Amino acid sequence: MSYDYDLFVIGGGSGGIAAARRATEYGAKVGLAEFDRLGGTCVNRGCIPKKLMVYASHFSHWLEDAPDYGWSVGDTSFDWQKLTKAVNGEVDRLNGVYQRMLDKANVSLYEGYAQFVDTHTLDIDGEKITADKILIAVGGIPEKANIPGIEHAIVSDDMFTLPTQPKRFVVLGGGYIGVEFACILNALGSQVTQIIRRPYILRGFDHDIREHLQGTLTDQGLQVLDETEIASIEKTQDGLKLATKGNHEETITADTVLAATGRIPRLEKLGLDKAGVEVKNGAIAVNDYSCTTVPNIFAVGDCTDRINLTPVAIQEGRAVADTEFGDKNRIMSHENVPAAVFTSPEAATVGFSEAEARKQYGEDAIKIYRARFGSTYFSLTQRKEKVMLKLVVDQNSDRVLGAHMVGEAAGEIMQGLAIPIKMGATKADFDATVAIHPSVAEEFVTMR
């Protein structure tokens, strides 16, 4: 059977658009539907505007240190506006680059929603398309929480647009995206409560990192209520009133209520259930291949709710093009993937947590290198932060499995350990590496 496309692609976010390009590089003739701005999450909502947040807030850090350092300095002023604009300018920038990215590798785009018809048919607004393979990329949408008075808090799609810097700003959950925003909005001067119902930040990171930069960020003056949750909001002419319960039973008046307890898979309007894909757990099941339950349309990314990381889509979307149309027969591995938290200071993490690790190889078998201490930069200034670094290896094997830092330019630093970790190196090959001295990084070839 004669299709209009070998590949259609549904969603032009990253993943998206790397499986496209890859499977153009292959000769498929590929299209792409995508109904909003092209880059997906990261770049118009996500990773890249909120990077660039992060770098803004570093300054007020920067120029509370700079006369410890020698340097003199006077009025200062933050202008919210004028940083939003600036990020918001670069966010239409790249948005350009995907589109010419798109143009350079002959991939067709159509502007809409492509709803399935069947396993080989997308209605696009109308026009029926055909494809031999369909590969469903859509990402996620912030969830909000079942609260009474909910509507009036805005998520974190919103956070590039607010008009004016909240004074007084709260955030709902522990997770990275709630924590991020709350250190940034806490170091540009907002008055920041972050309500979490567990006792710590950041479930699902290794302990330590957890209490380390909860700490940290509790003695920079951003205030977190554990164990505890919002049992209301309500609008009145002096803000938004809440009501907590748990751990802090208390009334918060906030000018600004951020959702951030959780994301779920876009998945609204595809029309799955017409070709038979299967939903599990809110997700798209897909095997180690990203294949659904249909053997011609798969999924990557954050739809499928496995690892929710623009280049964990990344690489699964050039690897399902790889084995569909570069006869690579290639998987994307989720094992040792690293992460970071962009907060102020950053958290980073690669392999395996304690826990985790003492649970896969036994409570014996495991090792901890644990060292806290504060970094050179801190020895001249009045602020006195010190800096958390961690290696887990199992004793039978001498391995490392996994490494965890919280520290300045802690993603840098995990970012070439995952390299080594990944290749199954022993804590023998990092006690034999030189240190870079002096740096933070060489107490991770030091620890004895």
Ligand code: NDP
Second form
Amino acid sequence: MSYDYDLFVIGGGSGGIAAARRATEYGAKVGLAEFDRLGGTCVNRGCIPKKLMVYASHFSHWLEDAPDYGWSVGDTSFDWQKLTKAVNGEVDRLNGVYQRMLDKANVSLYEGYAQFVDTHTLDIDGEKITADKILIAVGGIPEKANIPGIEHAIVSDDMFTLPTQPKRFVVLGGGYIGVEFACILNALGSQVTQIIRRPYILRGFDHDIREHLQGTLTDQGLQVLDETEIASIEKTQDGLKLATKGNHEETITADTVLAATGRIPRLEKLGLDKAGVEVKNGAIAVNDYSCTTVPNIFAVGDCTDRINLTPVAIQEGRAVADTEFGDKNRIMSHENVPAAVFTSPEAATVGFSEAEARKQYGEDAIKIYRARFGSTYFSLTQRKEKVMLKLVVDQNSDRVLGAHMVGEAAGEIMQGLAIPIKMGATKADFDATVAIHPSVAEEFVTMR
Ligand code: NDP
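Now the other one: the form predicted in complex with this ligand, given that the block above is the form predicted on its own.
Whole complex next, starting from this chain.
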């Protein structure tokens, strides 16, 4: 039976575009449907615009420190509209880059919403197309908690189009998104309150990262209400009135409340039942090859809810294309995936946390190497901040199971460390590596 396409991709985000382009390299005829702007969450309302805002927030620290390094800084001010306009301009530019990438790869773009008709047929706004293989890469959407008045809260998508900078900013949630935006707004001068239902931010991260980062951000003036939840939100003339419950029972007035309580796969209206694709716990169920319960239908990225990070979606997508069109039998490894939280300072991690390692290898098998110190940069500044570096080592094999850091450029440093850790490096390998001095990361090869 012949089809219109060898591969049809639903969703023009990181995973979908990577898979589409890779498949064309093997000679596949590929189509792709996207009803929104190309680039998905990462480009349009996630990693990229967020990182640009993070850069904007760095200047407040540098301006504060500048006199300690001999600079005289005159009056300074920050213009929210100017920043968001520039950020959105860059997003527009990137949309064009993605369009050109698809054109160059000869991927046919359908600007519309694709829905399954059967296992090989899709309906895109009334047009029927058929494909031998179909890849679902539709990503996720923010999910709001069920709280009276939550409709008054915005989600992270809205952060980039806020017309003015909120003076009083409340963040609900202690995950990546909540922590990053709390930190950005705090540095840009808003009064920020972050409400978390746990004792510490960033559940799932190594405890030392959670504690150290939370302490550092609190020292920067960010107010964290731990073990607290929002009971209700009410719109008043003075702003949004929040009643909190738990550890801190207060009434807080805010200009903007950001609900950063997680994201869920965007599966609504896809018609997965028409193709018989199984959904488990709200996400598309897939095997190691990202194949769904239907042999010719695959799914990658956030809609599968494995590790919801852009580079993971990209690798998953390329692995599908390599296996299905390049005869390569590739499985994407979800072990030792590095991650960074773009706070200031950054937090970054790869491999096992101390708690996970002790659980997996036994309480006594694990040796921890930890360093906390003020870096050379802060030796001249009034503002003091400490970095935290940590290695989790299996004493039996001497293998480094995990590395964790809070400090400037932690994300950049962790990208480098992820390679030896993925390769199975031992603590002796780390010790045999010569340090770069003076640097912060040198502690990773000198800790005893
Ligand atoms: P997360 O799942 O990381 O965090 C959600 C937070 O909201 C948690 O603190 C959670 O608490 C809390 N929460 C959930 N439900 C409720 C509730 N009903 N009431 C109060 N608090 C609640 O989601 P995010 O939205 O922060 O991020 C989504 C995903 O996006 C991340 O998992 C990550 O993969 C990705 N991302 C990655 C970034 C990066 O790589 N730098 C940046 C931004 C996003 P609890 O811990 O108790 O469940």
